[in-house]
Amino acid sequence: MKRTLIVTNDFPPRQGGIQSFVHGLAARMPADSVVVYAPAWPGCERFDAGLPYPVVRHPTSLMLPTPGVARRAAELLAEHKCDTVVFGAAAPLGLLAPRLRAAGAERVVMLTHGHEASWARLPLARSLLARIGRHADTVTYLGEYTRRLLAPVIGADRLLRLAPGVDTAAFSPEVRPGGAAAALEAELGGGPVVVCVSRLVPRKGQDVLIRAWPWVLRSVPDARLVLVGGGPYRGRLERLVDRLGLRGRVRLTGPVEAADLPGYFALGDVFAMPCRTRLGGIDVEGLGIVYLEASASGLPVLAGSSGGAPDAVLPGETGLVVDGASAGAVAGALVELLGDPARARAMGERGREWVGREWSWDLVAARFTRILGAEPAP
């Protein structure tokens, strides 16, 4: 049997779109033919223990292509017997792809997110990224926003559509909040509620959906926001709402269990992310995984314009497409939606079905089992 190992900074129980896009890809991977090489992480003991293939963790909370790094993947594909390696994110751990080839990998599988888009913008990146790409027979891309700026890269004859997949059964309209969510509920009263599931950063745009807020409280006067997760920017975020008066009618619950993600989702009539592109093209969203999971939880969406998030939205079917940096076209497409229910809720059922026939996890399993078996490039 072939073996793959897989090495990636992207892994649970750190929480993250990679992380669960890799973490997916792995558990629908026979269990005999899978091996991790990941960082630690704190709970990493107990998360790695309930799963049925090996994980194997660098000491630190980061792994960068050194000759330490190189050469513990090179002693874990012998001992493994693997002959495929896949790296969870092409940049920067791509630049071992040489080391691991001259130790027995037969085949190189890099995957890419939004930060290798950004790379390929940059020169200095760019040339890092070109280096990184004619190490691999084959380099992953999430939608069309990443394949234009990765082919002339990478090169177009390398490239293969994989984006990640959405857990149907756990993401769905018959979900309803429990535990902390059913408290939450029960605290915001009738009133509809927009919900934003994501890490709190600048770019994901809450601080905009704050700033929209009272403009959608002019039209929705009983409409709540409720922020879900946790990041760096949560300080400024409270801050900007009380600022702007709107404790009670804006919540931020903080870091929520991946397990429990589905029920926050459930308190919406709405989601909203609008995030934006920040740093002159740098920080960009690569999908946007979150909006896949909306539509598949029966919510319309209301994404930002940056990158690829427009790819995870049939704009006018599932959602709608914003300037994610204008609080007031934010507020505008929210009150759209707010205003009325019975088109929200066709989008929802649009996404729902969207979701289910284009983005299952079964068909991107299926994908992902066809590019580990691709011929090896000459």
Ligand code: GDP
Contents of the next structure:
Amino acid sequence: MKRTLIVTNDFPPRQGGIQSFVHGLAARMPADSVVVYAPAWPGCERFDAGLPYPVVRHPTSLMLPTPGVARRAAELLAEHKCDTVVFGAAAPLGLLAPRLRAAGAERVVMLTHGHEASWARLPLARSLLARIGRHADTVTYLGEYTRRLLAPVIGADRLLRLAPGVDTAAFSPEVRPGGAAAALEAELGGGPVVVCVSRLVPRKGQDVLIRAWPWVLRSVPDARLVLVGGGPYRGRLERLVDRLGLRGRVRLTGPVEAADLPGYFALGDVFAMPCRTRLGGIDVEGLGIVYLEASASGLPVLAGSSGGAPDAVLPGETGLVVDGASAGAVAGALVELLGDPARARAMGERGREWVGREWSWDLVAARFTRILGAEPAP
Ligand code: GDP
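Condition change, the form predicted alone to the form predicted together with the named molecule:
First the chain shown before, then all remaining chains and molecules of the complex.
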């Protein structure tokens, strides 16, 4: 039987899009066909004990392509009789590919995300990415935006699409807020709610949502904004809420447990994350899986036109895409959605149907199996 070693810096219990993506792929492979090599993270012993396949933890919280990591990965390849290596992210650990080929790997697959697409725009990083890609049989990409950036660097013939799936059973219009989300719902007062779920970092645009809120309130006085997620920007955002006199109308929940997350989407009538590209194109959205989670939850979405975010929206059908840097544009789109509940509901229904058809984990798992089994490049 074919066995796969997944070498990845991104793996739960650390939270984030790539972590969920890699875990979602591993969870859908036959348990005796996969071994994961990932960094240690608080709570990892308990997390790993619940998995049906082995996870070997590196002692520190970050793995770099050093001789020590290469040696350990080669040992695991031999010990578990793996013939295939998957790098959870091509950059930078894909640099280990030649060493693992020498140790017996017959097939090397590298996943890419938003950051590899950013590397493709920077002169030095681009040549490193090209070097990494030369050692892969297949490099995966998230969507049209990242494919366009990666193709000239990696070579179009090596690229295959692989984007994360969405758990449409967990994220569903049937879910009701529970626990702390239910308590929050009671405090919100019954008006329409816009919810944003994301890490609190400048690119995701929670600041623009807050700045847009006084304009939204002029048209929809009882509207409330709920910002779910944690991150380094939290203090700045709290101060912005205070400065604009929005306390009570804008609520920040902090990070929430994965099991509670669908209940927070369920608080919303509209989902909004007006992400924007920063730092001259280096800090950019790769896909924005949260838009798909929101669609699966039956919500219309408001997305920012950053990078691959529009790949996760059917503009005018499942939601609206606006310039995430413009508080005026964001306010206008929110007022439009809040002011026409029938259209907003129809967008949510269309989104749920689209995600079920195009973004299910069953489809993604079948695609991944094909990618793993494909013939090695000549
Ligand atoms: P990324 O963080 O830039 O990779 O953004 P993505 O939108 O690609 O992925 C973020 C993932 O993290 C999505 O699956 C979110 O639902 C999830 N997420 C964001 N904030 C939280 C949180 O507070 N708790 C939990 N459990 N998940 C979160």
